[in-house]
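Take a look at this single chain in structure tokens; it is the form predicted alone.
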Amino acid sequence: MEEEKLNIAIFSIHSCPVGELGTKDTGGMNVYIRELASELGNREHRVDIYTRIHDPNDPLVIHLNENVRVVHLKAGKNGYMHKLAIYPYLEDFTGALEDFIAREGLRYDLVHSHYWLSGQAGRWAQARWDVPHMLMFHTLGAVKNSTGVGEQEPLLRIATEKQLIADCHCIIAATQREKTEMMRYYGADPEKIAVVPCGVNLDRFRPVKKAYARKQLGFDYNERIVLYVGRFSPLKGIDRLLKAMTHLRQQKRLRLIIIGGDGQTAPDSIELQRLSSELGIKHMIRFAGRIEQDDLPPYYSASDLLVVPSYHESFGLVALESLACGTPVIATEVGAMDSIICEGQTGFIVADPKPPALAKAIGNFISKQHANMESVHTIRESVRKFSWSYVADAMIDEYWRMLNYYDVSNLRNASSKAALL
């Protein structure tokens, strides 16, 4: 029998998924929704995904495919908004949510919120419109807070985050050590997380012969390359690889190349400029800006390693970008890295994350000392299995088993009810 076709409602209040990658608050997450959104619309799952108003000049619906929309809402100020400070007009958002349904007439068969902030709307929409609620939190304020680096997150959202983890129907999990995260810090129930891993578009990363992607980046041939990918946020631990790199100016021709950021002039990238020029490193240093999602393969495949020096990660999607374009990985213990990487094949794990043991595992790779690294094809194949396909089958199952569970538990409430009366 042909499987049901189900009305899904996303949520993800404080980041657009077609905003530009790698600034403030645009990274990993955007991917995610954006990717498992058009599978399941590939599915003819029918998906909608709510999310505020982040450019004046944006449309206010968005399709980004025959079965899959953006639409944008009113939620405070047009243009970029601190996540704390929407937090007080998330009724604003589910005003114009209720008024947006009203006028086209929908109904969704559940809802899949993301972050904290959505999963405040996720709870409103749960109980108004009487369907199941699933919700992934992508990082969770208590596991922030834990690694003592950047700014504390409040007590507001570690307590919203608490209260969700007990509301809502399932949650997921891109890790078993984000599982266990929930657990430990918020008393999760285990039973209503599911894991399911995220996933890699392995038709947009796919190799570039090495000779062919540095000519079109102009690189030089004989240049080791290092390269780091991701938003400028003090998680990340772009300061500590910048430090690293620091204990590696006795290696000849190597360059570090750093992808991200809100613009030369912003002033994240201007305290990391500052900072490699304090190290003395600003000539083995190269900022490249904000690269599209279609423009990053030639990059992954010119480089030598993919670092991955985060205090944190829930997951860490580009390791499984750099892997789907058959370039090894360095990386410290975070988020996937333990599944994702086949240690001494496909990468190396640092255990120590300190600048001196992250810059050792760098020379000791560029230095050739590790000859068992698998061809680039080999690499590539380690991670076919977290094609999105294979994360939307997976999302879609759970989504069933929430529905179901769903049903049953307003069986037995109705049940319960008419035994009292």
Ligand code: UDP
Given for the second form:
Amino acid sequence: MEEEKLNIAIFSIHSCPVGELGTKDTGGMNVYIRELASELGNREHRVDIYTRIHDPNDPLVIHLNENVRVVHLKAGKNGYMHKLAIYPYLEDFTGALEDFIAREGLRYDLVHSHYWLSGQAGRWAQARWDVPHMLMFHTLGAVKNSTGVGEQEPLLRIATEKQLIADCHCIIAATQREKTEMMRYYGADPEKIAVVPCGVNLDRFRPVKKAYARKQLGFDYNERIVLYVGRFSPLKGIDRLLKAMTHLRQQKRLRLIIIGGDGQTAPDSIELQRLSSELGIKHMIRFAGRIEQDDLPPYYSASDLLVVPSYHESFGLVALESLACGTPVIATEVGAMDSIICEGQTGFIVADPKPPALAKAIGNFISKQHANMESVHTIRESVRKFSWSYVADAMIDEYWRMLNYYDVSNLRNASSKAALL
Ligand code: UDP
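For comparison with the form predicted alone, produce the structure of the form predicted in complex with the ligand.
Let's see the whole complex now, leading with the same chain.
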């Protein structure tokens, strides 16, 4: 029997799925939403992704494919706003949403919201449209605060997350670790949480011959290249990667290439450049700026190693992308690293994340010239199961599970109300 097609509303209010990856609030979550929605659209489910107007130059509606649209709605001023400043405008957002769906005569089977701010709008839609609500947090305030790194998240966020965890119908965690954190910090009901890993676009992230990639990028073939890719948030631990480099000064021709950030003049960039000067390692570091995803594979392939030095990750897509390009990964014990890195074969997980231990792991890897690592082909094959197609299939199963449960509990509520009459 042919599967019924769903109408799905995705909320991603604070960050746009077509935004510039690698900048402040735009990273893995945006990739996730774009890739998942595209796969759902390929299976002929209809998806509208609602976000606020981040860039007044963007068209109000953008088609990602025949069945998937990104819809920009007004919430606060048009253009960049700090995440927390959006909270008071959530009612504007739901008001604009209501006008839009009334104008277009739309109806949805379910809401899938991302991050706590969208979760608030999701909670509104769940009551207003009488539909089940699935939620993904991507990061949780209490977990972020527990690292002691960066700005502390306000109580408002943590209290809202707690309420959302209690009210929504299903939560998707990207790892078992994230599920455990939700139970530990928020008392979440484990029955409500399904674990679905993230994916990688295996067509986009393919190995390129190292010599060719280096020539294309103008990199020296004799250098040992360590790569960092990601946003410049304090949680990413770029500071401790820079500190680790100070222990590797004696390594000949070692270079760290840092990709991402909001441009040379952004405060986070200035701070990292200042730190590398202060540590006396400026000559070993190259800040390459933000790179479009389509242009990233040669960087992964040209590198000997990707390092993920994070204090916390909810998953860590860049590790999957690097492995899909056949490049090993050294990572701290965060996110999905333990399920995507085959220890000693496709990379290493560093139990002690402090700079000397991180440096030791990088130094060992570089000096042994990854003698025990698998071939580029085998490294890529090790992550083949993490396709977005797999993620979409698993998500559709979760959508149906949630819808069926919702119908059954609605019936149960209706019959108990009838029994009371
Ligand atoms: N990214 C990019 N260009 C950059 C920096 C990052 O396209 O200059 C992408 C990268 O390919 C990855 C995402 O941003 O898909 C970062 O996701 P990850 O899960 O590693 O980190 P998050 O942003 O979720 O913390």
